[in-house]
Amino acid sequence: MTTICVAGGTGQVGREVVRLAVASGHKVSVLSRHVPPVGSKKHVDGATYFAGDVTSGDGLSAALAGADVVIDCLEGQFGKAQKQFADGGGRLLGAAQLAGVGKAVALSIINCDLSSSAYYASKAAKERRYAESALQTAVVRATQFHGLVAMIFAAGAKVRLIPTFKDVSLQSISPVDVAAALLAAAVDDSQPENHSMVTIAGPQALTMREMAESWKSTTGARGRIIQLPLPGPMGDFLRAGHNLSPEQPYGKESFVSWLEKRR
């Protein structure tokens, strides 16, 4: 049994990590800004929850006490949270070192250091904090989640226009598969180097149009599939295929099977 602290353990991937870790017999503490109520979808029975904030350092020592490893699933998508994302990661690492934690594992994005978009740059900056840490660290880079793609389609379907991006393919992955990879990295005792990085990707690389057609068929949604140009750094990143890793398909749950579970 490993004692694991999951930072951001109420988010989309974090709560899946908590669920898998508890089911595997590990002792689990969860750090989040707010403690979720028992019975909510963010609360996993068998885990202990602590309120804390990596931007201030409040609550970190209590959540990390006695942990062998910390898994960082924290997000900072917008505004102040994005600007403080890397610093928050550094603060979590510092608190983990003081608490005697032996290893830290972070969730990141495939090839985030190849994009100049602010969100991806914040991920790359946190990766550097992990590489510089005195702790043993591992970074798990993942492709886009199935849910992100479905959200784009659903938003457009409200006005009967389902958007796809020209010359863009995706290799989306299930949050459950990402959680499994994070947990595997956390309990891996054979990591030879002090800092490691692994990239995981979904089982299929599909054009956005192919995904939109599958989404329509599976969900029964109505709307015309349209193709749009995607400008800026994100468009350049996706058209270059930096979001794909066909030689490293890790995920088992396809986009369609993920959709069917939520139909």
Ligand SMILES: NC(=O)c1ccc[n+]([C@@H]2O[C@H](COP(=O)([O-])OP(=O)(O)OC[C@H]3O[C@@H](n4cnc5c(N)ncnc54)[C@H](OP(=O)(O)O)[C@@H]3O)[C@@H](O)[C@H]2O)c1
The other form holds:
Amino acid sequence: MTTICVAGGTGQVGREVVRLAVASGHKVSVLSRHVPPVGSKKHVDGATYFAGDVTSGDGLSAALAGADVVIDCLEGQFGKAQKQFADGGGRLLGAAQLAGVGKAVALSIINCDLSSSAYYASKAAKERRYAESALQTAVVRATQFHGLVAMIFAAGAKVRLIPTFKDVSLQSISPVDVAAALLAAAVDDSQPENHSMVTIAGPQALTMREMAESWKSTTGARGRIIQLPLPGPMGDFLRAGHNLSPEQPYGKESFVSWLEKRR
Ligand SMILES: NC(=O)c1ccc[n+]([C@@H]2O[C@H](COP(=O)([O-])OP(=O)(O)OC[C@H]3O[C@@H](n4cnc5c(N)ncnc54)[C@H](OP(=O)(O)O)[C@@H]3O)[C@@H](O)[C@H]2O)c1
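With the form predicted alone in hand, show me what the form predicted in complex with the ligand looks like.
In what comes next, the whole complex appears, and the chain from above leads the way.
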């Protein structure tokens, strides 16, 4: 049994890590700013929840006390949270070191260092904090989540137009598969280097149009599939295929089977 602290353990991926770790017999503490009510979808029975904030440092030592490993599933998507994202990771690593935690594993995004978008730059900056840490660290870089793609389609379908980006394919992955990779990295005691990095991708690379067609037929949503240009650094990143890793299809759950579970 390993004692694991999951930072961001109430989020989309974090709560799957918590669920899997508890089911595998590990002792789990969860750190997030808000403690989820018992019975809510963010709460996993058997885990212990702590309120804390990596931006201020409040509550970190209590959540990390006694942990062998910390898994960082934090997010900071917009504005100030995005600007403070890497520093928050650094603060978590510092607190983990003080608490005697042996290893830290962070979730990141595939090839984030190859994009100049501010969002991806914040991910790459956090990766560097992990690479420079005195702790043993691992970074798991994942492709886009199935939910992100479904969200783009659903947003457009509200006005009966389902957007796809020209010349873009995706190899999206389910949060459950990402959680399995994070937990495997956390309990891997054979890691020879002080820092390691692994990339994981979903089972299939599909064009956005193929995904939109599957999304329409699986959800029964109505709307016309349209093709749009995606300008800016994100468009460049996706058209270059930096979001794909056909040689590393780690995930088992396809976009369609993930959608079917949600019907
Ligand atoms: N979306 C994608 O397609 C994709 C693909 C690959 C990798 N990723 C990466 O995966 C990571 C996790 O994404 P996700 O969608 O699972 O995130 P999410 O659902 O937004 O969850 C974020 C978690 O972090 C906690 N949190 C946020 N700010 C915090 C703070 N200052 N202090 C303590 N806890 C804080 C949140 O809880 P509270 O709000 O209660 O604090 C929540 O538990 C992100 O770094 C993301 O970049 C995403």
